[in-house]
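Starting off, we have a lone chain in the form predicted alone, written out as structure tokens.
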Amino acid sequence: MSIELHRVQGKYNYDRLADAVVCVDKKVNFYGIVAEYEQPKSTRGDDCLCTMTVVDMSYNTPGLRVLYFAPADQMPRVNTVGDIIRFHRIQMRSHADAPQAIGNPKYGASFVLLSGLEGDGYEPYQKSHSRYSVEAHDRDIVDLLRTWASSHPIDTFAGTNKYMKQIKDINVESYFDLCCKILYVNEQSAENSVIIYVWDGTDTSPACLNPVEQGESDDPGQDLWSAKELALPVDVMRSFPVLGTVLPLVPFDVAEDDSGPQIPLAGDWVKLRNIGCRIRKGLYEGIFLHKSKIGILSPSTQAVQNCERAYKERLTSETLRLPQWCPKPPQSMLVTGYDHVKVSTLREVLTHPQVTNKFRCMVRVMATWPTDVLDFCVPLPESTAGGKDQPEQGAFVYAVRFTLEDPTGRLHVFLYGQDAVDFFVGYPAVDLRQQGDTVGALKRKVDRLLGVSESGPSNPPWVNCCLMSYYLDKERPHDTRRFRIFGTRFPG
């Protein structure tokens, strides 16, 4: 027997959502499940403006648009797409040849919102005002729509636009929709703003490297290093997906009301529409503008679960676990003796709760230090000359650090000793300024390494490289953690 929602009488009269939509200028009481819900935003008056899409059995394509006006304290707080909304005294208009409802408490307008899931109970988990009522065929109505929605997936009447992307496909040349999950809430930045950090499971494609950017001091790597401001302590990443890249999202200016900050929670999947981004550093950042708005989704929704599904997948192919946008089969100028060993990315290297490990990466090096390759060997003390790490060809020894990236962070790695000996085939350490031959292999080898190229920004290729962890401090070994190269070679 097939569901429909007719016009129903009691102490309210409320109608089918195909029947209020005709009834422009008018007031009418309505029941509808949430369809897509934006988290409410300032106005230039005193209120705030929540805005919301409800769909019923009667009018599921494209919905109906309500826009609520009402103080913060007031506003509708939906917890999940799919939950049922029952407006009171909202007034029908017509906007753009489209029908929409507008609600303000000043005027008369009233809301309860319930859960939208099939045996949950009738008490509304929110209210605007104290006195309401649910009657016999206020719960007949709820059954209904639930039992109706049980078998029609909401984020169908919602559908997608062509501004929906995934991570790995925005770009700084437009603006875009984003279906993805806040993994973490920082309200500690700079600036009094808000900094939420969201992932899709998806991978940002490679940036090139502004040289304006490169040249704010002697040490690009540390620059590189600075521009993690936005990253986040290894305590907090520890709670984040291994794979995909977490995109930083500011500024994120919310108004704060006695419910605290109107953003969604850490763990809650949302819809980012008429959002931004740039790249600094290298490092993509979205970027929260006055006009986009933020939407929660339900765990139940498609484009949720095809996320989800998608993440699993990649967690369980060693091709899928792979940097997105490196090559495939991947193409290495480096080479190890490991390639038996699954691929880590430096997120993992980073929240490993080992202090002590190896681990297989696909990254590409940003930058060295020292930047000139004249610098790359150091001599030695003469209290360590002829020590384990020294070259037997004499008393310097090789003393670089790496900056590596992939989709998941940055990190600093050393090559040190007999290890850069070995990574630097056939070239040992020496007072490379007595050298002028070997200084210009080594510097071809940096400049492949880094992608430098004569016609623009340097864009580094991916390379498969071996690293190990160590600590200086055995009193304190997580926080003198640090990361050195082995086991891998340039040849060539």
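Positions refer to the first chain, counted from 1. Here, rigid core means the biggest group of C-alpha atoms that superpose within 1.5 Å across both forms. Being a predicted model, the structure only gives us computed values, none of them experimental. What changes on going to the form predicted together with the DNA:
Here L472 does not count as shifted, since its C-alpha moves by less than 2 Å between these two forms after the core is aligned. Superposition on the rigid core between these two forms places the CA atom of L315 less than 2 Å from its counterpart. With the core held fixed, the Cα of V172 is displaced between these two forms by less than 2 Å.
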Second form
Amino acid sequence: MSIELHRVQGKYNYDRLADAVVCVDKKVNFYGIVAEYEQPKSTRGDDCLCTMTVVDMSYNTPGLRVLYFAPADQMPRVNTVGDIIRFHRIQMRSHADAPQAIGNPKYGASFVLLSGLEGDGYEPYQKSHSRYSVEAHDRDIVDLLRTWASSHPIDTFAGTNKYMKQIKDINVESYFDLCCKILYVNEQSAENSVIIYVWDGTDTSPACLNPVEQGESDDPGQDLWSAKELALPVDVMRSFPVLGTVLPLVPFDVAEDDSGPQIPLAGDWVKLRNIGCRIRKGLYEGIFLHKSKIGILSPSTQAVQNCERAYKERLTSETLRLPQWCPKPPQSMLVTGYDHVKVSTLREVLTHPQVTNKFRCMVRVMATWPTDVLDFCVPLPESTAGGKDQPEQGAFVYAVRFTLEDPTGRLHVFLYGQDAVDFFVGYPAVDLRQQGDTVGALKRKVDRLLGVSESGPSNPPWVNCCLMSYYLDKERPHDTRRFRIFGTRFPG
DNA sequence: TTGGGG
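One more: the block was the form predicted alone; return the form predicted together with the DNA.
Up next: the whole complex, starting with the chain shown before.
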């Protein structure tokens, strides 16, 4: 047939990448192994854009960046890093002193995608056009690339870079890349926007509250608590790893196309590229910007393996389990009688399957309620007071709520009754409005606990304390679960 | 055209 004949005669000539990159302003054909691939996203123009880095044996560091513009339903959808892509009629350009290739089907570009594994067939799993050719020449190139790739792990080419950060090192000053696992995708948020929750096994550094955000209510602890709008229901948290900060990423613009929105799946490892972050109500949030991208990562890549190995190590080590920004060895102005008990994260406390349990935690006390030490003690209800013999003497009891924080969550806990008397060491519950000396002593303790400083924002120190969980209603133990401090003293 | 480690 004439068409077949034509193909054989006009067999495509494929450039090695090292040869292609010097053909600036020319259209070339080449094969490459996909070393990085970022999901398609919309542009200000009509097309979508997806980007990738391709390598071959002639050009493997840093590889060739490829930009492909096309309608959403004509985008290359790379299954996994290491797959092979073939481009026809792709335009070579130079940008910022580096070569790049621009593909656009409107100007003749086409592609096929196939597995990069030795022994797999030669049938593309995706092709931009129904007519395409795979000839003996193509099979030879594919074989060569597959053989070479089998001894050259892809992530040694394009895995890490100077922008890569771990969650423990993020700050609001700069943009960065993150290799992380998607733990949860919340699609219930605003129209066409989802919040994804990511994790890499490390802990964010303690963040200061933005002073501008304060003063929304007279209960700072409640303000911190309500920031949990980005935090998640306990049932969702139950599926999370017990250590490491879960970082919300907002807002996440979802690219729509014929095959539905490209929403990453919980459980996927991804490389977030060029994201930012901010601090809201003292919690870090990743920000997915217009210029941010989601890159695919194979679970077998080195970066992912490193995260998982480090996490397993943290799990098994009493020291590594501690918050990563807590001084080592930990120093605590609070003393417990249970220092031999394993330290639990607040996520473990919140998700523990038994409603009633005891824990030891390493936390920071972010707020108290009441805020004024003067109100820490309240009159005992008469029914439980000493009796009607001494009504004017009126027994008092401590009733305080602390807002605790660690890298995994926040928790409201109560300090009540004898536990509070033990806690404050030497200051029994009294009518504080009649006891100025006690008020002064308590205030000094609380200020130390909250890290109040003359200059600048508070910076609460890490302290260890014992928590007990209980319920208010036997019929609904999970719904009425509460926490209180016990077995913890604040001497001095 | 679009966007490009900005």
